[in-house]
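Given as structure tokens, the chain that follows is alone and in the form predicted alone.
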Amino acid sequence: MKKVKQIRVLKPFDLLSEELVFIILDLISPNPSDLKSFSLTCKSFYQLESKHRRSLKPLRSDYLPRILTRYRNTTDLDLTFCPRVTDYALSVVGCLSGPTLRSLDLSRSGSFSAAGLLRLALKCVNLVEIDLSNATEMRDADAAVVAEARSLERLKLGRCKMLTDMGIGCIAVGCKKLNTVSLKWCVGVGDLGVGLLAVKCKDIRTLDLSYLPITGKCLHDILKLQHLEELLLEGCFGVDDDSLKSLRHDCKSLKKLDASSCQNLTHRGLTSLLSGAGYLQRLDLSHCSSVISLDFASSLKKVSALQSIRLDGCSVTPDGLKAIGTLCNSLKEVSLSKCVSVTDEGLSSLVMKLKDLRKLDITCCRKLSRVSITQIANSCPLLVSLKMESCSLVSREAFWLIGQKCRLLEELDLTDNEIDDEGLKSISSCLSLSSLKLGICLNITDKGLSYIGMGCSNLRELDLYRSVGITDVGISTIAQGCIHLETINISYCQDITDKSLVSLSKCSLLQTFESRGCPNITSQGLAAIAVRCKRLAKVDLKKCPSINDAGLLALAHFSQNLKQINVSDTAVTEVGLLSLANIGCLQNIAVVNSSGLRPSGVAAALLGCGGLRKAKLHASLRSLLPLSLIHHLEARGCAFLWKDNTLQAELDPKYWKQQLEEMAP
């Protein structure tokens, strides 16, 4: 009897390579969803899946045994979602992970200790990067470990208070490679830690000594490294005009430089700190003393190829800004929010001038009218980025001609500003519009917003906050032909209802949602989105007295995504709040003035929201709920913010405004 040859059927993916397998899984990485069906669909997929993956942000420092022991050619490991990190676990990760792991961020975690680091330096060889932010107990004897590391490159340390100047020593002398460092408030740091850092780390190329009490007399060492490019100097107040006075350097790679709130720095010492400067790109100088006239724009001669400047809550003159517009016609970017002295005289003779400007915040700048704007859309056709928040006295006519002039828009914020639905139907034109703020503009409807939602499709994010004006016509508009919406804000349009909510439903890649003080939402319109917006991120339902267990029950199935809540003065009990516990990301949890709650059912529900970082509750509380609970969720990561609210009547939008312009001076 002749045997049956046996056929053997292929599967359509074994005839795939494992290089095209892996093209596959890059193009569906941004969706976690996605990731998750692939590698549960068969056991190849599922190996496959886990020898593609390099980057892992776990919930729990719990899982990490079971996490890395799958995934063995991580190289980036994200620690930030968990609060709690002991000794036990950095041995994990070095020993699970060491060979491969090359970026380790520890920014927001703690419980671990210099046995810990040292364990993890000496088994992660290749380790090049590491966050240690915000470990504010973190000693001199700890950052000696740290210099373990020999193959460190990337090193952040901001707001390790306890580290000296001896700590940062044995960092640099341990760890030459390093080409990027963060100091930011480490007020034990001063001139010595940092002149070490730059004599033992040729190869720095990025510095933040933000906020550390250093002089000039350390820069003098650092401006000689050769391949510095990004300086920052945020609130340095030891730097000053007299300690530069003798400065001389020629630092040609310097490219950006942060001298923002250097409150004793004025133009004789920018000046100095400038002079080899000349390939110079971006400065900050927000917050400074000195006022901006033409004397100090005389310091930027230098700088004559500068990019990007900000002078936020600076005074400016108009001679200062003209001369600035004269000396860098090659800026593309301008920052003077809050700058109140700012007058359409300097503001049109500075954007005349800068033909290829791209981005543009004039935000607070209460004196500019419709002047500024002409001159703004005639000379700057290029912008991508126009923020004009609360610029009052332009009237509404100007906006129809940003539209107009302005086509390559992508960012543009109108909050507090008198635009009207006219003015909407000329911004419509701008295609590529990403970002659009329409907070507090009483002026505009329905109509206005349809023609956003006709005419710009790419639009990513829309603030309606208080504009009282629109209704669920409106948002329905916006949900139709915005379908890749990723954050909405209606808080306070009293008119939406669940009709609104159900229309966003559509919008799948919604992210983030605040309908704070929207009385006629309930929970079956909150359930249309958690079902079909899978990413949900945050969401803002305060003062929403319709909203009740029913709405986040549904939430808790479907929105595992979430990580941010605030379902203060709502009808929810400790049966909605209980059921948060299922999303396993929830990170943080605001729950002021709902009677509904009992400290019983608060306390289990605190418990059970394992991740938890942060929760707001009403101060009543803090002496019902058992002491040590409290203590163990603090010892688990969880800041808690006691507020003592009491429910408060809104007042109506146009009184409201009013009142603000009339505190104003």
Contents of the next structure:
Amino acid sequence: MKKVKQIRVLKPFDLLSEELVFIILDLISPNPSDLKSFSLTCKSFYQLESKHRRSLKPLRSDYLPRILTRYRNTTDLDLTFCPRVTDYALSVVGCLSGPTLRSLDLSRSGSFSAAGLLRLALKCVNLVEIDLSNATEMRDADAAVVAEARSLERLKLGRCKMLTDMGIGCIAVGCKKLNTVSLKWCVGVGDLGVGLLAVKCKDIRTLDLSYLPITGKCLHDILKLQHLEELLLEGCFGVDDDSLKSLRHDCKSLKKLDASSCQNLTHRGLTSLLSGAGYLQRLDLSHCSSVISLDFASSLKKVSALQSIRLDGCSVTPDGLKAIGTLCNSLKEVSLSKCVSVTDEGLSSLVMKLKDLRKLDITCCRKLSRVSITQIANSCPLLVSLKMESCSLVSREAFWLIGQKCRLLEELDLTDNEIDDEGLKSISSCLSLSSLKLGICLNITDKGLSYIGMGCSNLRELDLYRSVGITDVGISTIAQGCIHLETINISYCQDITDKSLVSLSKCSLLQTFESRGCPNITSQGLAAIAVRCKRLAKVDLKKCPSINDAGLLALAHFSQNLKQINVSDTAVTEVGLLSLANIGCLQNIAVVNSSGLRPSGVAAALLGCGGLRKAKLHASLRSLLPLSLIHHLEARGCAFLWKDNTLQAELDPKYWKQQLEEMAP
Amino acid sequence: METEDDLCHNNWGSSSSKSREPGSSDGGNQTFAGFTSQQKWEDASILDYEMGVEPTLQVFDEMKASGQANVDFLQGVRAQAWDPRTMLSNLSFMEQKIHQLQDLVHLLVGRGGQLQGRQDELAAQQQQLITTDLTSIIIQLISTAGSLLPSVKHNMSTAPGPYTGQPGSALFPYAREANNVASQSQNNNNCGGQEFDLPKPVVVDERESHVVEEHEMKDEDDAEEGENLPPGSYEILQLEKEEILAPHTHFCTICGKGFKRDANLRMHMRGHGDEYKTAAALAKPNKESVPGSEPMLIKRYSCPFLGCKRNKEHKKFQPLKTILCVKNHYKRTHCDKSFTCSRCHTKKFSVIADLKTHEKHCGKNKWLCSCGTTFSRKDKLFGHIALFQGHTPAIPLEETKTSASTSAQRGSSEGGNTNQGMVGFNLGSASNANQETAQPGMTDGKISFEEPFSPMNFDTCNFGGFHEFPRLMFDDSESSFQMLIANACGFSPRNVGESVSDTSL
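Having seen the form predicted alone, could you give me the form predicted in complex with its partner chain?
What follows is the whole complex; the chain from before opens it.
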């Protein structure tokens, strides 16, 4: 008996197999702090956790040798938090992770060269995915090095502006297994490079060619790809009707086509582009130059299985919308954002046909009135997302219907609308609502918000920007009812005080807290949030004059996940700022017009925040900070933004909206 | 007669400028043999006289044929050097022509337009021209025409021939404007047009032919190697060096001012009197060879440089075809090459046109495949790569040099690459992989990532002041990590030694 007990004490988890521990780890892995405490429990747990973890997102590239030594099974390495990844660091990755590494993200990193990439490509023979976006200095020679990674399947080269057809040609020949390629903004790559890619890499499924100077010529080769599913041609001005005239293809695999901002593409070119794509599901024609008329809609004949269409910023006619509704009646998503010419007649005739509609975006369709909303509510009971910012002609009664009919709504954007408390009461019956935006809704009060708090317990995002009727009472009902709240914006709600913040601190999942221009909140309230909301990542306290160092000290102590903070126009001094250096993952700091900032303090704070990527400072500091320090910080990967605006007196909210409306056409 | 005909035909066929349609040679021969078309032309012209502008074009075609006949005829004369039979036929041809002319002159007299005097004069000149000895006429024609040469032109202006006295009518032919409807109508207004075609002022024609030649010769240049004109079948002209290198080619016959362009000369001529201000005078000389004219002897040119094959004293003298050929030949062969290509800075040229041609293509052959094939066009390279398996675009070495570490490393890792002539281009991936996996870093279970990454390479990479960075305040100073940094900075003697061997590979 004693013996048994002794064994138990020695190896208490012997009975627990590795597999079981891994399952447990899988379950707790969404919360990083849980994983941390697990691994700190005992040596064996530490080892198990090291063995279990597959993906890493280090905050500093300097730590790479240690963490990669610890986590030997790392397959996914995300270096987006490391602005400076040297060739040395890449070499470390290559040597330590070697064949196990499958995915590497260098999209936000710089300072590496072809030498490091070559080492990586040769060591990590199983590397399947690499993101080299924003490597604006990358040249063809470097691309030829990337081509050494023979097993590469997913490659992102967004904004590699120095690349030309030659570099892409090397990659096309070298990486035959590529199935996802993004060349967005690689403005040096033309028809030839893309064409060769299509000829050599037969497995391509997703191809992003946005903003490339390509013409229809290379599309002939691309649409011959057997497995092509997504083709993104956003802003390809060279793709015009003439070059597509002879295009005859039979690309049955194509599921998504993005031809937005293709200024030279009209319905003729589109017809030939869609001629063989009978199974197309998603089509993006945003900002196209031609009017979506009956003629234009007729080019959609071949793609009747379409599920999603985006026509943002297009001029549409009622006939065109009606024809779209008739031709593609299985549409689930329609976006008409910024289509100023949409009328009640057009939209009604469209949604009438779309019983299956799940998502509708009618942002800034200012001609729409209650008629449209009524039609939407009546004919689309399955609606999940409705974005209708600035549909200011819609009367308040219209919103009553939305709550009654569209019970499945999860996302609702009512920014700048006439909705009132009654409307909110109706909407509160959408039980699965997770995102609600009520910015600049001047008619809502605490009463309406209390309905939401009581009804929508799944709310994750609430936007009350400039909804000035809201006070602490409303916020407290929300905080009580919506415990899953992750994002809240109470900017310019001037009646909000610390009480709201204290009540919001109950929402322990809070990640984003914006309270710009709230004169009544103090460091005490902020401290309450800091203490209880451990996941806090973004804080905006601009123009909160009562916030001082005490608040920042609390943040520095408790919010170790803070990434972004704005303390412009507050009473913060360099003491508070310096304390922020304690937060390891802090990336963005904005401190403009905070009186009492001394250059030396700012310099110390900036130096202290090792992972800083963006610093927004007052322009006067530019000359006061030592130039060498600025250079040093820039070399470390921090970008500076020098602001020179003085604090403006806050306008009366009603007057503010009036001004806004005067500006609008 | 039969042989004559053939001979003439051959001569003409081989030497005439290419702007003339081959079809017209038949017409010319026909005329020469039987004068039938001549008759036709006569009829047509008279017919046309009453008609509008449209049919005149046809007439001009006919007349062109007759002009060819003239050329044929003259060449035949020169080639055969006073063969009486030819002479006889020529004379009879002339005779017939004279008769026709006489008819025409009668017609003119009968018509009596406002410019009657000038008409008569022209007709008389033409008559005079034909009735004088053929050789002297030709010589006179050529000399008065002034051909292309400024010196001859000056002679022409100083020694007034029968035509220079009447520059308004002689220098600027009306018939030349045949295709120009505007000038045609003006001609009709002035004098009833058609008559002017017959007494063709030869002077201007030669000038015009010069213009034509200048246009077409730009491409041909020295390419007439195989011309094989029998010696003596052409007139040899030799310009002086100064003339060849003179910048101007068009000279005012009155004041001698030189111009680069004929259009500028014509504009200049306006200052010499109202007769140059007519639309016809200012209009661009028609490129089409003028009908009913050009009893012109073939001219060939000799290079003034003694000992040159293009110099007429040379045993195997090869004449130059045009004045432009002379210029280009002289500059290319006997002058300094003063124009340097701004792209490659190595190629030099003495003719600016050559430089421009070169610059158009300089560096174009830069599209390189890994197999060593070069292409002047990128699409050709990509077509090549698309066609063959394993071929890959090769990045030019200059670009690779910019990232020096790349080429250095690649060079070291590809020592056994068999592909010659392709320094710094990665091909043999298989051998690479073997080499890399065979490296000690990964084999012995221990983690020694410092090893393969030698500090030497580290230095060659662009690390831009990494070492100046202070240690960040968050850094844990664990011993292993410190050691790592030390290694990376090249403090470890072992690594230094390795790096040497690495780079020397």
